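This document starts with one chain, in the form predicted alone, laid out as structure tokens.
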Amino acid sequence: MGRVLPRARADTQTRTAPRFSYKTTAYLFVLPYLIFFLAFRLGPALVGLGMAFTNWRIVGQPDWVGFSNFEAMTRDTRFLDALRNTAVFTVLTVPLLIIVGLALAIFMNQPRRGRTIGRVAVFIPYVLMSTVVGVLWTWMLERDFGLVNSYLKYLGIAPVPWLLNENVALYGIILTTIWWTVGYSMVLFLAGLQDIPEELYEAARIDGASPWALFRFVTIPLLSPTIFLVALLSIINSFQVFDQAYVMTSGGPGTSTLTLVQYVYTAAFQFSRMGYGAAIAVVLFVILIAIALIQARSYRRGLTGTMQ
């Protein structure tokens, strides 16, 4: 009996050791990202939140001003222009990304020759750097020698001053963004389409369903989670638009293409108003959180109504 007890104790230690080692290994794998998140994400976000209530010009000590920065936004015409431009950009871009991305996904999902090459061709622009896209489309939208106006001239349409007219410049940014990012939407829709069982389509065809009925009553309902995801990501990315607008127009002509993120950069680093720039970033964060919560609630209500 004296020899059995140590063995049982050793067996217990052997059984518990791997569990402790497994948890430790898991935490060690998470630790690098956690450090990165705290140092470069959560930490700066909290600092920026505190900075939004101060008046700080990069050098010297920040002065506490309370809600003065937020009150100043209501009188700042540049901020109101940036907010309006960002909202218009989002309202026009997101539906197009969903519609065009879904149409491309349906087309590329058909059993045709060369569809792999087609998928790659549509997705390639998404991996390009934003500066490359901005420079490329600045040339393509050039009024006199740009590729887009050359095609319009061939069709008998007068050249459009895409980036020179304040009434048209934002549409040039929208066109560039759709070309650049629609491939990502297409890939997400392709993944959703390929998860729909083919048996559902076959059963609907046997019942005499037309192609439109298949799309309306089979594809769209089963793609609703993907549509929600694409819409949410597109809205978030659209409200954070910066690169292409900054490279192509720098917010001009006037303030016709000035966006919220660009105004954060302008206020903080060009006008040295770090507190005011941080306040604009806080407003943008609140807007994005509100949109995400509204979308999530609407999606849950839609699911509940469908189940009932």
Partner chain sequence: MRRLLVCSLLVVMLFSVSLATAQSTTIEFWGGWTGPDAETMQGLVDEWNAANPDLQVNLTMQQWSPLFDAFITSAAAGDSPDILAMHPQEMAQFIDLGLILPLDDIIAGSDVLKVENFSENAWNLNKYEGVQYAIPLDLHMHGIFYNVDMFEAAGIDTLPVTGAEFVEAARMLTLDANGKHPGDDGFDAANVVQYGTSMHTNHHAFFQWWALYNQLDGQFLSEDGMQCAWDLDKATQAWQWLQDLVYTHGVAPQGQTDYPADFLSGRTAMLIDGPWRMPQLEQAQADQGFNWGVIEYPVVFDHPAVWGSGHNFTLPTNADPAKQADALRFLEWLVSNSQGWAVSGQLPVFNSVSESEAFLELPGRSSFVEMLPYEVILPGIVKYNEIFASNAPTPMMVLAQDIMLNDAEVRPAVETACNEITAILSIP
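Take the two forms, find the largest set of C-alpha atoms that superpose within 1.5 Å, and that set is the rigid core. Residue numbers count along the first chain shown, from 1. All figures in this text were calculated on a predicted structure; none of them were measured in a lab. First, how it differs from the form predicted in complex with its partner chain.
Here G60 does not count as shifted, since its C-alpha moves by less than 2 Å between these two forms after the core is aligned. Positional change of L46 between these two forms stays under 2 Å at the C-alpha, relative to the superposed core.
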Contents of the next structure:
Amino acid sequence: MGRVLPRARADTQTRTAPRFSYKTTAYLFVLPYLIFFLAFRLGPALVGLGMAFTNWRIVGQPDWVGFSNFEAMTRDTRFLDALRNTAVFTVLTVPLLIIVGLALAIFMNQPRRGRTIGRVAVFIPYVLMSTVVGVLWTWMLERDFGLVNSYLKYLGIAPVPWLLNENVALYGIILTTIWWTVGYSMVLFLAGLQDIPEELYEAARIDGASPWALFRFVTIPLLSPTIFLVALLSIINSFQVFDQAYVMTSGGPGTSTLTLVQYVYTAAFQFSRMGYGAAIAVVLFVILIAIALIQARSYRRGLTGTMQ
Amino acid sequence: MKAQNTIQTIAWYITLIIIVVLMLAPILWMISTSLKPELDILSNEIHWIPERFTLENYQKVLDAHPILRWTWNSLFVAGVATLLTVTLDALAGYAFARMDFRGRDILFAIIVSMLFVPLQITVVPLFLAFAKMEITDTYLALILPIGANVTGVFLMRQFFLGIPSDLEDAARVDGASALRIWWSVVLPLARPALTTVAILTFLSTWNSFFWPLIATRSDAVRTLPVGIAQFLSVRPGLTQNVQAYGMSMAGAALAALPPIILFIILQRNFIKGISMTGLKG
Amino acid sequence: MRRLLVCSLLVVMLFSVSLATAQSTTIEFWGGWTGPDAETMQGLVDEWNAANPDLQVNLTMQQWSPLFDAFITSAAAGDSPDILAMHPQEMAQFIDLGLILPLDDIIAGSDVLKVENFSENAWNLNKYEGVQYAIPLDLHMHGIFYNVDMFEAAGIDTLPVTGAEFVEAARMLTLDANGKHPGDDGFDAANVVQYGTSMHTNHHAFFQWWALYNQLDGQFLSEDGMQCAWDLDKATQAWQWLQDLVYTHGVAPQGQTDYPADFLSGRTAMLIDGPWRMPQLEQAQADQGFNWGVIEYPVVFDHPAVWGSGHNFTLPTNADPAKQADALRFLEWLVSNSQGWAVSGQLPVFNSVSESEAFLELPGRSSFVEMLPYEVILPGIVKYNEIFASNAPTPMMVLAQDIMLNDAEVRPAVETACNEITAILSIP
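Output the form predicted in complex with its partner chain next; the form predicted alone has already been displayed.
Time for the whole complex; same chain goes first.
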């Protein structure tokens, strides 16, 4: 039953007993990937971790500075802004992706002609590259002539200064992100829905369950692994949001759309403060790992809860 | 009862139309804008069909930027990187799922934990290493790091955990080697997973922006996302200031159409492939 | 599957072969130009390459910010282009990192690259602490483009010189749907069809502030360079004048983004912009008979001062020393042939070019040339990027957007920004 996260799959672990005992063969299978992984991912990441404790400016020799980069962060209003923006972005984007994605999936799961067109239309934005999405939505959200405001005007709503106002710019980017990626969560939910045996619904219907009861007591519990998966993937992606914000606003107006990853980029590259940028990335890593662990834990607890 | 059904059907189709229109409107608007002369673009009226139709924006953007070259670079890099990744991941994923070796679980945990490390942190060490090897601003610099991708290994392992091992056992009884079994028994079974990893790798490489921005300098290897980002700025680092929307939209449309067309042709595989990321364990 | 693998291997091999091409002497030249400027510069390089088969120049262009990212990372790896273009105010950070060379000794033997041949002001802007670090190519600064037909329609026959005259002209040029001006009875601020002037919401807003603050003789940094030393009254006064154009006088649109499009479509009667805009305006004149002229940036306070900058060439430290002479040879040619560059609108600073009839006859140039002595550039300090960068949330960017987009109360915003600048300067 469990999906994806290793911890959540304790049951399958026992089922797949190891098939090969010749260890050299196993290493030969793993080795090619491992070389790439060590050289291009783990190695650089460890160097990056080391940099977080230095004042390295990319050029010249790094000096060890202990935890002073991390101390500096607590006094850095830019960093705190970036942390807050990223948190707000995640807190709003993740539930929206789950709710809208699930609603779309349930809708598109109905056995009616035309649903394929619907699925394709919802998924299409996901295949676009981030810079195209950024350029396109900068134009969509243009205050005076953008399509969104033009239609709001028809509806008698005053134009929203989307990317020009620090109180709404982040929402503009959230809107863009939902449009861009909701197709992905819809497809994951569709796959999850198709795994729920129809008999369960029929049995419940015979017992006189209302559609809401079906949704609440059959769909949701059986879909919880998928919800968990979508939540985890969107949290990881949301916390690392960069491209669209960089293209659309570069963090402005003011600091209203500055995100953690953009600040990593800004500190490390634009300001040549590699050590400080690396330290911010380390903080981001710790936050993400903590969220993943808490989530995995509550998920397992929830899972055992429904099983019993 | 029947009447209720009809009402439901009509409601469903109306909703469907609304959803389709909302999702596709930005893309159609992009195309519509790209076909208008610059003076008609900033208009208070909404004209979905251009009043004056022009291909001038496309011509200007193709003249000003080597978009075809960028597209080819993107295709080539994504294609080769996908082949590389699928091969590496199918091998490693199989070993992680089916073989027992010392340090397997801890190794796998380390690999997965890299999902949480922002790429930005690895960029400078990687760049310095590549510069030492004198391969910055080459295709190799763009392709090699993709081979270290984590999701693919993860998905392959999940897939191999989920399929029964009877066939492999039978082959082993016949005395086939591990590599032989992997090649002729396991891989044919793994086609859905291979497709998924291929699609995801292709998409993420095709879309990747940050590393190519740093690692490429010349149009000869620059990829499409990095090129497109340049439309945004005509004067020194303008923020929030798209100029010449017609040209921007023409460029964006040129970049958007190939993946959209590819997706529509392959949509069944695509959607099936993507939904495999929620693999059964 | 197997065939695919073989194919991919073949492709990889083929492309590694194609990398190893034969070389004559080639020098690497990096610049951050985009759009028409990029085409112009590429054209000049092509012209050189055609005439000098022994010395080929390979020009790499991308936006300034990623270009500098790439420059720093490459330099860290011990590899640099032979020539790097930049702006004078950006040099300090690279000098501090030891990435660009002091030029005094290197150019001592050149007959071309010496102060006598250049505008002295431009030459000296490229010194840092008294040492020459760059060869100037051009200067540029803000000026005011105006729509001649609209000025005639509004009955303005004397072009504005002072701040008050500028505001009054802008008021006469701002029209609501009934043809009324701001300040008239019954003026409908919600239905303005034509604004007097454009007003920046991006980094050009603080460029303008810098001009006005200089008109008041304001100081940016303390003598030791470690603190923000703004005169808060003057800093506030300068910003207030800009903010008032939008929010008090109502003669400039709020939250404007596409300045040149608004000017060309007649939404604004004036456009505050730089000489790089002239090729586009010339084009509009040829195509649609768009009638334009240039006014000098207004003297709002005590004396004239206008924001400006320029392009220059530096020689990176990690470049191949053997190619230095070649790089100089190319630069000598480039600056002394910069009349080709002048079509981009930038003002050449090589005397024989800037004093030539051919240059001065180009439309609009003379007004910009008049402003050359009053040009002020942003402080070229080591932390330039952390304080001024336009594509990062720097204190100046945040301040500009707070004042021009959010209508923030000026004085507290100025104080906050000044404190932030001091905080940034205190980071070792």
